[in-house]
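A single chain, nothing else alongside it, follows as structure tokens in the form predicted on its own.
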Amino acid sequence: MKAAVVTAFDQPLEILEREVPEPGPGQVLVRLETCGLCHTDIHAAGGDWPVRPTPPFVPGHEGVGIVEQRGAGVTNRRIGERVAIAWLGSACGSCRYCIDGRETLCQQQQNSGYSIDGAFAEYAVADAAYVVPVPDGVTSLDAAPLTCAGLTTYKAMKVAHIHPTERVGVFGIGGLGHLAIQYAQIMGGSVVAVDIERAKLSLADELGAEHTIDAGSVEPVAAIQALGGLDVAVVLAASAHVFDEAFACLRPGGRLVCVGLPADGAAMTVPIFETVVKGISIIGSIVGTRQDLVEVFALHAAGRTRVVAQTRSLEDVNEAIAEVLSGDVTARLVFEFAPEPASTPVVV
């Protein structure tokens, strides 16, 4: 099967031959159909973050494909079922934090495409137990990115708690901006777009938000103070000085949602007088559970959401990097692999 791979930090992914995994006790083996990229990926591929994944290594958390194998055991997936490949590879599912729905904090988890092999491959294996069904209503093309993309913003949203007519800030317009606008609507928020790209603004509006900031023209915390302030801001950028602004936009008792992780790891400088004084909330906010994804999927399938993206080849996987990294990207790159790929598993 043909995978991309980081086989070091400072060097451009390979496409490479690697033998067709074979699914573990507990496991499926899954025939990709698209998988997102992700920045996450990029910055796995450059080790960017304190805990590095050890290469080589196969990116990809965004993957969709077909259940072609089962590993022993495994009773709760079928032969031809089309599943999501997440950043939750696994968990440990006894831990305070499995136990009580924030899986996504347990310490023993593992995360796809960085401390395990993920998507950006024709095959991929993946524990039984924590990849999601995609229903019918919802095409490859679409879930890859709602399984990221959608699943990260959506849970942002929940956890900011707005309320109906509450003006919420988008920070960052793009692969996850675009859905977290929506999202944001739907749970009754009014929406200020901030981005640096007219690209962006533009589809911004299209997707219904009452204001957009051109953040590279304007002043954008006079901007937004001039409207009334915010009551929630959510940062998807990956830039710390975003985080700073957004916390000034903030109305008192606002809310702000930590998404974006800059690379060189910056911090954040947070006014204790006027945190305190204003009654802001300062929330950092992971990836969503399976339940979270579920919920996503079954929004998209309702007609709720749209999910903007463009297909690559995975043969051209660092041109993508690329072109996400120019920022010319409106949102979501995926990679769309050949109904039947060139080499087949061998069924045991």
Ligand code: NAD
Second form
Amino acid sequence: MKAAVVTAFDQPLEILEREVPEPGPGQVLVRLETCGLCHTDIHAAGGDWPVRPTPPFVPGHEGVGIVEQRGAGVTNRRIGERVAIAWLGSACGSCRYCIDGRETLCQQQQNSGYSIDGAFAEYAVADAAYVVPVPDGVTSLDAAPLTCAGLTTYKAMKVAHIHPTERVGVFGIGGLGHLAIQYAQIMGGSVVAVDIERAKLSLADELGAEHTIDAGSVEPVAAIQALGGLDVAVVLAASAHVFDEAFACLRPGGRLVCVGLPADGAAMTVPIFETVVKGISIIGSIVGTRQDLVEVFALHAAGRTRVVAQTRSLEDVNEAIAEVLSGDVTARLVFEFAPEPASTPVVV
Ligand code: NAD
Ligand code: ZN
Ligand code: ZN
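Same protein, different state: after the form predicted on its own, show the form predicted together with the ligand.
Expanding to the full complex; the earlier chain stays at the top.
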């Protein structure tokens, strides 16, 4: 099978021919149909963060495909079932976080495309208990961005506890941001969209944002304060200064939800006096649970969300990464795999 492999940080990915992996006990073998390119994959390939993956590894955590084999003991997934492989590759299932509904905080978790090989490949093995079934009303092209970009921003809006009529600032209208706008509105908020690219702001407008702010040409804090400020600010841009800007836009009682992950060493400046007297909450939000993803798929199947994505071939992975970094991609790029890959697994 073909796989896109990070062989060294800051080197182009290599398309390598690899053996189709065998599903171990509790695992399934998934033939990928699609996999989205999340900015996290670019951070992974660059070794940007304090905890680094170990090359060689296969990125990809927006994988959608068909279960082709089941390892020993797997009873909860069917051969032929369509499933999503998300960032939460597996967790211990028994710690306090796994038990109380916060499995993405499990300290024993494995992450697809980071600590274990992910879905930038024709086949991937995955923990059968952590793949999430994709309902019929969701295409594989739409399901891929929903598996991280959708899941993460849906969860970010949940932890923000948006009340109807509240104003939500979304900073960064990329893969995550275009879905964040929609979830904020579903939860009753009105949206102020902030980006530095005109095309992304046009999309935000199309998706129903009440205001759009071009941070490339106006000072975003002054512009948002002139509108009366924000109840919730969700930061999806990978630049530390955007967190400071978002904080400065909050009204009393405001919540800053931190989602974007700038490179190692980035810090935000939190003025203590304003935080205290304005009763500000600062919340970190990491992806979402399997149940959150079930809800994200259900909303999409019900026609409540729209995914904006363009397809690319896995062979063009390095060009696709360059496109994302240049700011030219309207929302999400998704690798689409041939329906019948040249290499087929040996069924045992
Ligand atoms: P993306 O590249 O598609 O989008 C980022 C957007 O930020 C782009 O539209 C870009 O134009 C915009 N931007 C850049 N500078 C800006 C500025 N100064 N002000 C406003 N907007 C600006 O990336 P993505 O895939 O949406 O991911 C965004 C970030 O979220 C990445 O750091 C990624 O690693 C992180 N992420 C976090 C989680 C989590 O669970 N916390 C999950 C997925 C991704
Ligand atoms: Zn656990
Ligand atoms: Zn992601």
